[in-house]
Structures are given as C-alpha cells and as structure tokens.
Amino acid sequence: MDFQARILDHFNASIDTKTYASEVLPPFIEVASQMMVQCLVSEGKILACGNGGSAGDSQHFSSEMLNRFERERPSLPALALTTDTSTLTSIANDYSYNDVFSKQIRALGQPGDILLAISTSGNSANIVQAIQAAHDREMSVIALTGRDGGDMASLLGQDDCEIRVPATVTARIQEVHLLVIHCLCDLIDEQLFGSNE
C-alpha cells in the first residue's frame, strides 16, 4: 500500500473542501462574528458545546476568547459546556446524556447571550436540546453544521445563524469548523480592537 499517496489524498480532499467552503461560507461567518461582537459589547457571553471532536472545537474557541487569539487584548467571556466532568456525568447519570448541555444553559444562559452549537451531522440530540434551551433563555444561536444541517437547521430562527460546511465527510467538516472558528476569533478581535497591522 502506498501510504504517502493516501496521505496526499487526505490533503487534497481537505484543500478541495476548504476551497468550496470559501465560496459559500464567508457571508455567514461575517454575520456570526457581528452577532458575537454585539453580544460581547452588550456584556453578554458565549456558551459553546459539541461532542467528541466538536467538544474539542468548543473548548478551542473558548480558550481563544478567554486567553487570546493572535494579539494582546483583554479576555473575552466564553465558556465551553464540555469541560466539567462532575456536572456532565451527574446530569447524564441522574437524567439523560441528552440533557448535559441544556441543563447548563438553563442555569448559566442569560437573554442576549449566544450559544455556539457545533455538530458535524446537525443531529446530536443533546445539541438539539441545547438550542431549544438557548431559545427558552432568549439567547441567539450560531450553529456550525455540515451535510444537510440535520435537525439543528430546522430549529433555527431569524435571530440565529447557521454556518453549514458543504461536505459529508466528518473529518473534512471538522477541519473547516476549526478554520471557521479561527475566522470568528480574528473578526471579533478586528471589530472590537481595531486593525492589528
């Protein structure tokens, strides 16, 4: 087996997916960044959640906000709902794994906050419930999805924003999700703190 050819196939598939995504996603990324900036200027916070690799993405986003992205600037309020193992396991044990994010949102979410909901399929039941809880708390939702948007897409309203990666392979969707997160961080910094040239 030619492993290097296989590796090259992965690189080329990733490049092709990003090229296609670059043709359709920029307007949605721009809107999402403006939503996040308005939330932060209004002293709101951003709650993020996902499962597996998407949990990693939610933590990646919150760390870039709380610490910094590419410049020195004040910390920005963001929270990954995926990191507190005592909370996650107690909710999953006492209620259901489908409730692990929604119960946190009902406790921590405030009107004007934003939920960053990440799912490559758009069908994760606990993310669907998180969106419903966010709406109950008068929060807007920014959804990072893939494929056909799944169940998440049908829940989103006019005050929400879906960034749907035009791909079907989970790994390729996740690779674009990370790029989208870096774009959001850069645009937030640019809008809040000015040009970094």
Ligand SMILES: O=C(CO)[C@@H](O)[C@H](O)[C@H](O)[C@H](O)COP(=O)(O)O
Second form
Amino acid sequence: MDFQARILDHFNASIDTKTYASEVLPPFIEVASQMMVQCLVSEGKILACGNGGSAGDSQHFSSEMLNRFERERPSLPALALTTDTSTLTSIANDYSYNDVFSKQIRALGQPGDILLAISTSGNSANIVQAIQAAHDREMSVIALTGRDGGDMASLLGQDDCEIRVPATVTARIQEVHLLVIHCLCDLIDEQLFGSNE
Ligand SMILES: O=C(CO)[C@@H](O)[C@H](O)[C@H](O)[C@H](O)COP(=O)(O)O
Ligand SMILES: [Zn+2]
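Shown: the form predicted alone; wanted: the form predicted together with the ligand:
Now the full complex is given, and it begins with the chain already shown.
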C-alpha cells in the first residue's frame, strides 16, 4: 500500500468537501446560531444526540458549551444524551435502541429548548424519533445532516433548521459537522458576550 497517497486522498477529499460546503452552509449556520442564542437568553437549554462519530460530535458541542470554547465566559446549558450508559443500555434493553434519545427528551426537554440532532445519513431511527419527541415537547430542532437529508429532512418544520453537508461519504460529512459545531460555538459567544477581537 502507498500510505502517503492514501493519506493524501483523505486530506484532499476533506478539503474539497469543505470548499463546496462553504459555498452553501454559512447562511444556515447563521440562522442556527441565532436560534441557539434565542434559546439560551430565554433560559432554555440545548440537548444533543447522534450515533458513533456523531455521538462524539454531540459531546464535543456540549463540552464546549458547559466548559468554554475559546474565551472565558460563564458556562452555558447543554447536555449530550449520548453519555449515560446506564440510561442508554436500560432503555435499549427494556424497550428499543430506537428509543434511547427520545425517552430522555420526553423527560428533560422543555418548551423553548433546542435539540441538536446529528446524523450523516439522516436516517438513524433513534435520531428520527428524537426529533419527533422534541416537537412533542415544543422544542425546536437544529439538524446536522448529509447526503439527501434522509427521513429527518421531511420531519423538520419552519421553526427548525437543517444544516445539510453536500457530500455522501460519512467521514467527510462528519468533518464538516465538526467545523459547523465550532462555528456555532464562536457565533454564540460573539452574540452573547460581544466581540473579543
Ligand atoms: O464515525 C463513523 C464513520 O466515520 C461511524 O461510527 C458512524 O458514526 C456510524 O456508522 C453511525 O452509526 C452512522 O450513523 P448516521 O451518521 O447515519 O446517523
Ligand atoms: Zn467517524
């Protein structure tokens, strides 16, 4: 195997994805950040969920809210629904893995909260159910998706926001999702705490 060539294939594909994603995503990221700020100033919180790499992205986002992103500022209320293994395993064992996030949302979600729902395919059943539960709790949804948006896209309404990465490879979609998450963290800090230039 030509290790260097294979590695460069990933780097080049990632750069290409970011290039054409930057042509379409900024307006959606702006709207999503304003939704999050409106939620936070109204004493709401942000719940986040995803599977696999997207579970990691959910936890990455919540940690940068609860701790900090790049500046000193008060902690912000966010929670990744992907970390409590007792909750996750008991719901999956007693009911279904499809219910692991929606059951938590029905207990924790309040009107005005936001669900950050992350899925590269847009088709993971537990994320689809999480969106349905969020709507039942009068929450808005910010969906990070890819490909054609999947089943998630058709569930989203006018109070929600979909940030769909124009790519089909899961790894490339995830790399842009993380870029989006860091943009959101930056824009939230700028809007809530002023420019730190
Ligand atoms: O991170 C990766 C692939 O890069 C995988 O772990 C990936 O997250 C898993 O296959 C997930 O189950 C995919 O789910 P989704 O993104 O389609 O909702
Ligand atoms: Zn991954």
